[in-house]
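First, one chain by itself: the form predicted on its own, in structure tokens.
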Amino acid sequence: MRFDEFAKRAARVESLSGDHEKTEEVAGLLREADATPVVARFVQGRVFPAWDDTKLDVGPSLVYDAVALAGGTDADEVERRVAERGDVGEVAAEVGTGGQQTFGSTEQTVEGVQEALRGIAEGSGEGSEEKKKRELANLFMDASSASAKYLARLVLGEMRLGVGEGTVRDAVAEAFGVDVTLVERGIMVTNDTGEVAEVARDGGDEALADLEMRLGRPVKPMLAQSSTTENLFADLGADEAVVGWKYDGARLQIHVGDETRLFSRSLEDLTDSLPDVVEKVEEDTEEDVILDAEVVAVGDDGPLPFQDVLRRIRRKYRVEEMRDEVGLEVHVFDVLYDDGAVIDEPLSERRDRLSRLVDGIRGRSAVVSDIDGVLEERRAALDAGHEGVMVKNPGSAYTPGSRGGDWLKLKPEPETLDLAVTGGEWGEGRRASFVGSYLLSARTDDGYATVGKVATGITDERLESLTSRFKELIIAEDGKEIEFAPEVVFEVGYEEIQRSPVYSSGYALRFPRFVGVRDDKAPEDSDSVEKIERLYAQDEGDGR
């Protein structure tokens, strides 16, 4: 498929507002594309499979330089236009049609673009930055003006089509007439929508059913929801629970085969950074297995803070020196593959497998039948210096990438942040005269950056008193949108912190809930974006 044809179809997808319409358009694109796997990744802004930690390592400045070089203009001018338009793709298209030269052929193919970008990703060493710029510029010069828009976005991983993994899953099923549940499972075990699309096209349901996990190819970890002691067994939907200690560590997926490889929650290969973990794993098991685990920093007096784990994980050089400084423990809590995938087995059977596969690196867990048993395990975990416990349904399968109700995390108390209120929205219906939701912001070095909105947890009585208070702080209005002077701090509970392009901090609170007003805190004493980044990194590490 020519890349300019892909770009035209991408523009049609972008123009559609409904999920069903987008799915139909992507399905048509997949049917017509000869390079089905490449297209299935490109529409999501992926150049490489999700399991592949190959990175382009190309930032906005390098793209601006390449666009400028291809279009015969100045990089500062490209950057200025991007600041105005907010979209490097739009600027790349403009430079192609209105610059000193016009971008060229329409013979560029999606396979050719992928091959060129892989070459750019593999470039390293002295002069590699300049080489990347020239190779990118060549790509832009070979692109039509229309396709330059989506090429620029693709390079930065920002396609802006409103197409995620779920859309591609449904589109694959529709395009090739296959069972969507088989497509979903295929994506779980391969972690590659491109491969699944190709298999669905060529082999249908039968071939999809044969897809399995492979050693050395990491899959997304299964995730957990938060719960409380009051609702725990109801949320779990089971009479018994597997209760495991929740460590203040980093999530680790361990692949043991011809060689042992370690992968982070975000699927980064950490093998070279953690040689002592490799040694411990290889001492404890000789089977071909994929294990789910946490790695914890330890000192003479017990567990060390999560930041010490990060020091080990992020170390690329002088690894042995850091190994001597910060020791690590491994706690394996699940098995995904035992000479074949076992994720469809219930957790109770996987625990039995795990007891046969590992011994010294197995994490602590117990089966309990009431809340007292859960609390006893939690007290033991806290007394040992750990975070709390995970509570799991013994009958549950392992579902990569899923955050269902089968795994629950139970911490000592709800997680909260103290955040400045910088805006809001007028309510609807009977709440139309009240401020119905409040925009929350975290402190930065020179102001505030937004992290979400909160409306849940505010009673009608509190709604009235808050509206009266905030009316005095309005500095601007635009329709229902309100801007407040940052003078009030809310304490807000949340389930987790997620990456988000919607808010200026780059992060968003999942399920935020109003706890109260912190009248004892000034906005300059509210929590910072730096703290949110740290909390996000910690949750990324433990993955639960």
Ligand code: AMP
The other form holds:
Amino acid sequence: MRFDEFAKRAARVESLSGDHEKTEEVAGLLREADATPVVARFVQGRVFPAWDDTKLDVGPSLVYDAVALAGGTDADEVERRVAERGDVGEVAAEVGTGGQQTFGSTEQTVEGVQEALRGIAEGSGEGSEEKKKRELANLFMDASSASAKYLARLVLGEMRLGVGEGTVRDAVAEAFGVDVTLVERGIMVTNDTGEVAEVARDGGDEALADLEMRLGRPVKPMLAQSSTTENLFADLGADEAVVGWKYDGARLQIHVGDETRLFSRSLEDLTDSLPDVVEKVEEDTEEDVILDAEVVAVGDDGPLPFQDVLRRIRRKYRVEEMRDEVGLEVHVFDVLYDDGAVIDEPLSERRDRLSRLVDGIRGRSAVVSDIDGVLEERRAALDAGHEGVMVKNPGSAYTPGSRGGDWLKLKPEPETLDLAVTGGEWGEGRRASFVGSYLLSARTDDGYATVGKVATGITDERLESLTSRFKELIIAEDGKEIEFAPEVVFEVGYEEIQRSPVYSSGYALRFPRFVGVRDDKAPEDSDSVEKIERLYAQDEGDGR
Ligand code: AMP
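Right, and the form predicted together with this ligand of this protein, after the form predicted on its own?
Then the entire complex follows, led off by the chain already shown.
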């Protein structure tokens, strides 16, 4: 297909406002184009397949230079006009027709443009900027004025046609009369709308169904939604959950074939910057697998903040030196390929598979059937210095790129509250002589209002020392219930704040947990009901 024909069709797509109309137009374009794969990518503003991390590395100023060179004007003038118009495409088109030299051969094809752009992407080294500029200017010189507009936008990755992957998916189905779910699956496993469009065109549903993941070609990582302790199992739609520790580092997709390659969340090849990760992986795994993992920086005292990983990834120089400075750990939490794709297997099976495939670098996970089990894992993860947990549906497939409800992240634990202890309850059985639970209160304008009771998190030794301390503070007793003079402040962790008719503040802490005694604080310095109200409103606002 000639590039200027493509440009005309692109202009039509751009002018349409409805999704349906756009899809129809793109379908027509795909049907008519002989270079289906290239066109399928170009309409989305992509020059290369999504899995290919080749970068054009052409910034706005280089484009201004090239347009100026082709149009016989100067780059400052181009830049000034772009600032005025807000669209480099329109300026390129104008300069072309209005310049001393008219853009305009119609021989330029979409494949030719792709090839030339690959050449530009691959050319690097000394004098490469100048060379890039000249090659780009040549492309503009061969372009008609309509072509120049979309060429400029394409090289800067901003086509502005309002066509995303979803539109191309629907258009491929429409253009070649194939099943849209097969197209969607094809895009997930190949990560290239261009290839999928071509396969749909040449082989229909059958060929689409045969598409598979390939070693060395990263797929988009599966993503997570947020949930709350309250709604977790309902959101998951399952009675059991695989609870994996959530590590705070960088996502890594690990392809182990003849060689090992590491890809980032955005599918950039990170292999060269992480030789120690490659070694760890190769020591611990077999060949022909694709793993999903998180890489975390570690120091002598455990995991380091996520920023430390950034000091390692993408580094081109001093790689070996930095390797000693910032140690890394890999935690693998899923397997996508094991001598063939396994993404359609349920997570519970992939998890078994993973335990056969990797050992030392496997992330920790557990199967639990209630919220207490989830919170226990989260506690353990937090105590080990990690971020929290990811909660996953054991029956779910691995769906590349999708943010469905099969993976849920629990919001990080809220901060603790400092609350006055205004009452308690004698324990039972073995603990009958101890105060087993403590009534917590927040400050009001003229006293205290209750917000919950805490018993969790107090060790036996603690219970003893707390009991002897609180015995001195008893004001009244009624059966097991005790009232204390407000003198001691507890620091308390919790999961959520709920409205409650039970406590006099009107709020209750969910899953309160004793953290410590704030001997440095007087009850007058404890947190107020107003603060609790504010925290509650904030959580509501977050959709919790
Ligand atoms: P977020 O970036 O907060 O949406 O959380 C999702 C990210 O957590 C993923 O993209 C991974 O990089 C990271 N992560 C850490 N541990 C896990 C795990 N066990 N399962 C899935 N993702 C994890």
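Residue numbers count along the first chain shown, from 1. The term rigid core refers to the most C-alpha atoms you can superpose between the two forms while keeping them within 1.5 Å. Model, not experiment: these values are computed from the prediction.
Relative to the superposed core, Val492 undergoes a Cα shift of 2 Å or more between these two forms.
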